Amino acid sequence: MTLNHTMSNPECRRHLLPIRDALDILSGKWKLQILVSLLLGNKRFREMQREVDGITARMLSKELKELEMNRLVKRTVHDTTPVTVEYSLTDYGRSLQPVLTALENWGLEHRRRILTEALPV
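Can I get the structure for only this chain, the form predicted on its own?
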């Protein structure tokens, strides 16, 4: 998509609708952080809670259920004593890796620019 100031309203909607859909699924303070944590490997609940700094158990549970409902995360219950539950990304969830990498790179560049501009000349 390239920005074009002469875009008609229906054409604009055609570009905005899929972005809105993606943001509806991925927005909020925690979902992207959870996905990045799972990109680095399967996790048990407490492991993820330690990695995603500041998230409560209740919020993590809620976000995982939403990610699972959208088929991005898989919850696996292992028949062990005690029972263990592991979370992983689905293939569909792993398809977000280029998006997350692009966001990370943009965030690093943005941080660099802001900190560089904040320094006195």
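Numbering follows the first chain given and starts at 1. Nothing here was measured: the structure is a model prediction, and the numbers come from that model. Under this definition, the rigid core comprises the largest set of C-alpha atoms superposing within 1.5 Å between the forms. Compared with the form predicted together with a further copy of the same chain:
- Once the rigid core is overlaid between these two forms, Leu108 counts among the residues whose Cα shifts by 2 Å or more.
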The other form holds:
Number of protein chains: 2
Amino acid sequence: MTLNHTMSNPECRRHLLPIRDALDILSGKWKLQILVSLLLGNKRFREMQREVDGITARMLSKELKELEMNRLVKRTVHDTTPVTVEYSLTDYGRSLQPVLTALENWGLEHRRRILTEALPV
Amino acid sequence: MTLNHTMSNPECRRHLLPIRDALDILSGKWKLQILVSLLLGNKRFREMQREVDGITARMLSKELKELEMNRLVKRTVHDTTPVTVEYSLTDYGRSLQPVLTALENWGLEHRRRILTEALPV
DNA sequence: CAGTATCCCTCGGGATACTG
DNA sequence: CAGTATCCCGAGGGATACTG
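In place of the form predicted on its own, the structure of the form predicted together with a further copy of the same chain is requested.
Below is the entire complex, every chain and molecule, led by the chain shown above.
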């Protein structure tokens, strides 16, 4: 997605590349919401659009397509009339959960820190 | 930094906000490189500019300022002539390491997966 | 050395209208 | 319902020149 600018130190690069890979997969304004929404259960397109507040059909479609390409999300077409489409997380998608939890915990700690530090001496 | 769009489900929001907080701190094109570079040791401004390949003084300055505001990086002015400025990670900055490691591990796994999947049947 | 000030451009994403 | 096609805008970031 985003281009990986090289660092002069090759040791750094070995660490940076996979971190970038991971972050790129969460990149974009809506991917996180979509993943979290799907963590709570399978959803249909319109259903997601209602749940992910403010997203347009265009963006939902684009982001889902990227997530599908990365094998995090599975798209299933049900042969009803009119067709309904169901989106679900793959096992691989669920494997992101620990990463999200690590981010969440750090974020919570950070928020606490900011609040504490703002208090009067 | 980026605006947190609310999700209709308040349960989701509680998880999302801290994750966004964490990701926002790593946001921007260069922050990750800068942090990794500082993980390897304290650096002066020009030294960092040489190490973080391709960054301009403008961007290095901006990103360091943000990192400093978030208490991840400490700026120390040494009273030499001309002045030299030393940047270092705070303990708090170092507390990001487990998060980065979680991202790195997932990224490595992902890369392996992509390669495997591309092989002929 | 350690930055700031200007100008410029790309591109992610919004709004809206349309389709099978 | 489940999307696609167009048009458009602003913020993030590059290049370059300048300063204490």
